[in-house]
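The chain that follows stands alone, in the form predicted on its own, written as C-alpha cells.
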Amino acid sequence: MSMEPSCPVKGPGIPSAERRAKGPVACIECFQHIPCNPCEASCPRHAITIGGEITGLPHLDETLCNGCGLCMTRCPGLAIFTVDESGENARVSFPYEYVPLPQAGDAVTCTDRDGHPLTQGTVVRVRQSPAFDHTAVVTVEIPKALSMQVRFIDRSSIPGR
C-alpha cells in the first residue's frame, strides 16, 4: 500500500502533489457553479481566478499561491483549505467558526468532508487576525497519507468540551 497522499477530488482549484510538497498551498474544493468570487477578490497574489463568468469555478495558479490562508477566511462556503506536505507529517489548515477554539498542542479527532473520523491529529496552530474577519484558522498535523482527506476536527474531541 502506497503512503503517497491521495487526492479523492479533482478540479481547477486542487493543487498538484508536487506543489503540496513544497509548502502551504490553497486547496479549493468549490465545485458548484454559483455566483461567488470572494476568494478571487481577497487573494493578494492573484493566484485565484474565476474567469469571465461570476458563476465560474475558481482556478488556482499554484505557482503564485503562498498558502497565506486569506482566501479561506473569505469563502462563505468554507470550501478552501491549505495543505502543506513539506515535512515528515502533513499540516492541514481550515476555517473554524465555533467556540471554544482548540489550543495548540490539543490532541483532536480529525474528520473527512462528511464529518467521519479519520485519524488523531495535533493542533499546531490557531490563528486569529483582524484580516480574517472573525474567522479563526486551525492547523492540525496529521499523517501525510490523509492530507487530501482531513478537512475538519470533531468538536467533541477538543479538551475541556
Second form
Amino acid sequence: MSMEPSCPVKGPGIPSAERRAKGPVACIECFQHIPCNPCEASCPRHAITIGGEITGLPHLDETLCNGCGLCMTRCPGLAIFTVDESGENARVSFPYEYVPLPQAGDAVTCTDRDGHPLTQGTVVRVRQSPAFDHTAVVTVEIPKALSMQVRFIDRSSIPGR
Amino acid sequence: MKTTDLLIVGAGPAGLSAALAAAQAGVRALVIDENQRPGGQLFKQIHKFFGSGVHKAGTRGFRIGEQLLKETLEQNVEVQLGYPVYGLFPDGRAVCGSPEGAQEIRAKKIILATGANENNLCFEGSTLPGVMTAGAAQTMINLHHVLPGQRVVMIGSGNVGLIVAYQLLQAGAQVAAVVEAAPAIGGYGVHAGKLRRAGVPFYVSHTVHRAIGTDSVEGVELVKLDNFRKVDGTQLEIPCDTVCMAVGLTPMVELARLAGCEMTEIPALGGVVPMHDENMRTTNPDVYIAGDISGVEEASTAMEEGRLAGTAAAEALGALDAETAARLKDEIRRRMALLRSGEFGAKRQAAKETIVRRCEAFEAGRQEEGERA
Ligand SMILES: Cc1cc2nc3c(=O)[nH]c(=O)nc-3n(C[C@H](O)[C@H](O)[C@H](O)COP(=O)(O)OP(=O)(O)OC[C@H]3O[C@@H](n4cnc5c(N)ncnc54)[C@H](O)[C@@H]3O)c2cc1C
Ligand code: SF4
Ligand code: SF4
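Right, the form predicted on its own is done, so what does the form predicted in complex with the partner chain look like?
Below, the chain from earlier opens the complete complex, with every other chain and molecule after it.
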C-alpha cells in the first residue's frame, strides 16, 4: 500500500507533497472568487498573495510559508489549515470556534471535509491567544496517508462530553 | 421643530459611514435609528467579516459596528437611538416617534439607510411556534443568549442561512439539515465548509413541504424539487423543534416611497428599490439612499455606498468643492467596483448599473417633459 497521502483538493493555495514533507505549511482551501482578502495581510512572511483584485484566489508561496498558522485565525471562511508531514505521523491543524475546547492528549475521532469519521487521532496542541480573537487552533496527529483528508474532529468524541 | 443640514435614517454600516463622510467634510449630521443599539445588522454578527482590509474584514461584525460608532461620535455626529422615523414628506420634513410624542425634523438633505427586511415563506404549519426567520434566531442566540431550540432545520443556503446555522451550532444547537431549493448551495463555499466539517447534511433541490406538530414544531416534511417544482412521493420527514427561514431580504423602501422617490424592480437585488444615480441620489433631489435599501448586498458595499452618499450630500450642501468631491467619489467608486467583481459580485454590479441607467432615463424623460411644458 502506498503511503503517499492522496490529495482530493487542488488550487493555488495547496502546497506540494515535497513541501509538506519538509515541515508545517499552510493549506488554503478557498476556491471561489469571493470578495475577501484578510489572509493576505495576515501573513508576516508575505507568503499569501491575492493580487490587485479582491476577488482573486489566495496563492501560497510554499517556499516562504513556515506553517506558523497566523493566517488561519484571520480567515473569516475558516478555510486555512496547516499540514506537517515531516514526522512519522502527520500533524493537521484547523481553526476551532466551539466550546468546550479539546485538550492536548485527548484521543478524538478525526473527520474529513464532510464530517465523516476517518480515523482516531490525538490532539497534540491547542493554541489560543488574544490576537486570535476567539478562534483557537487545534492540532491533531494522524496517520500520514490521511494528512490531506482529515480536516476536523467529531466534537462528540471529545472526552468528557 | 428640530432642524439639521443632513438627516440620516438608520445607524447601520451605511448610515454611520454616511454620517462619518459628511462630518469629515464639515457637515453637521443627525443620525436616527429605531433600535436601542447602533450598528444595524452588525451588532448581532459575531463572525469575522468578509471584505477587504479597508472594510475591516477579518474583524467580527459587532466590533466593526462599535468602531464605526466610535469614529462617528468622535466627529461630533448626533446619534438618536430608539426613535422610529415613520413619516417623510417630499419637502424634506421627517416625523419620528419619541418619548415626548411625535417629533418633526426639517433637514436640507436626507440619506435613507434603513436596510432590508427578512422574507418569509408560507407553508402548512408555518404559523407553529418554532418557525422563525434566521434573523430572529440569530437575535435570540447572539443578543439574548437564548437557544430557540435543540434541533434546527435551516431553509435557505445563502450566506445568511449558512452563517446563522453555524452560529446555532456554536450556541449548542444541532442543525439537522440545511435545505436549498436550487440545485446548488447559494452562499460561499467556505461558509458551507464549516457546516460540512461539522457533519451537517445539505439537501439541495429540496424545499419545506410542511411543518409537523400540534402545539409547536415537531418536525418538517421536505419534498424534492425538479426545476423548482415539487416531485410527488418524495416527501421526507426530519424531526426538529425549530425551522429557520433564510430566504432572502427585501429592501425597506417605505420612507423613500413617502418621499416620492421613483421605484424600480430589480430582482437580483431583492425586489423594488428606489432609483438612484451615480451619487446615490434618488429622483427626489434632496433624498439619497445607501446600503441594503438600495439593493441587498453586504456590509462592505453598504459602507462604501454610505461614504458615497455622505460625500455627495456634503457636496450638494456646499461643504465640498466639486474637485475634491469628484476625487473622493472616484476613490469610493473604484473600491466599490472591486467589491462587485468575481463570480458572486458581477451579477450585483450589472444590476446596479441597470438601476443607474434607469434613473438616468427617467431624469431625461422628466427633463423632456419639462421642456415641452
Ligand atoms: C446573518 C448575516 C450575516 C452577514 N454577514 C456579512 C459578512 O460577513 N460580510 C458583509 O459584508 N456583510 C454581511 N451581512 C450583510 C450586512 O449585515 C448588511 O448588508 C448590512 O448590515 C447592510 O447595512 P445597512 O446599513 O444598509 O442596513 P442595516 O444594517 O440593516 O441597518 C439599518 C438600520 O436602519 C434602522 N431603521 C430602519 N428603518 C428605520 C426607521 N423607519 N426609523 C429609524 N430607524 C430605522 C434599523 O433599525 C437598522 O439599525 C450579513 C447579514 C446577515 C443577516
Ligand atoms: S502559516 Fe504563517 S507563514 Fe504560512 S501563510 Fe499562514 S501566516 Fe504565512
Ligand atoms: S481570508 Fe480566507 S476566505 Fe478570505 S480569501 Fe483568504 S482564504 Fe479565502
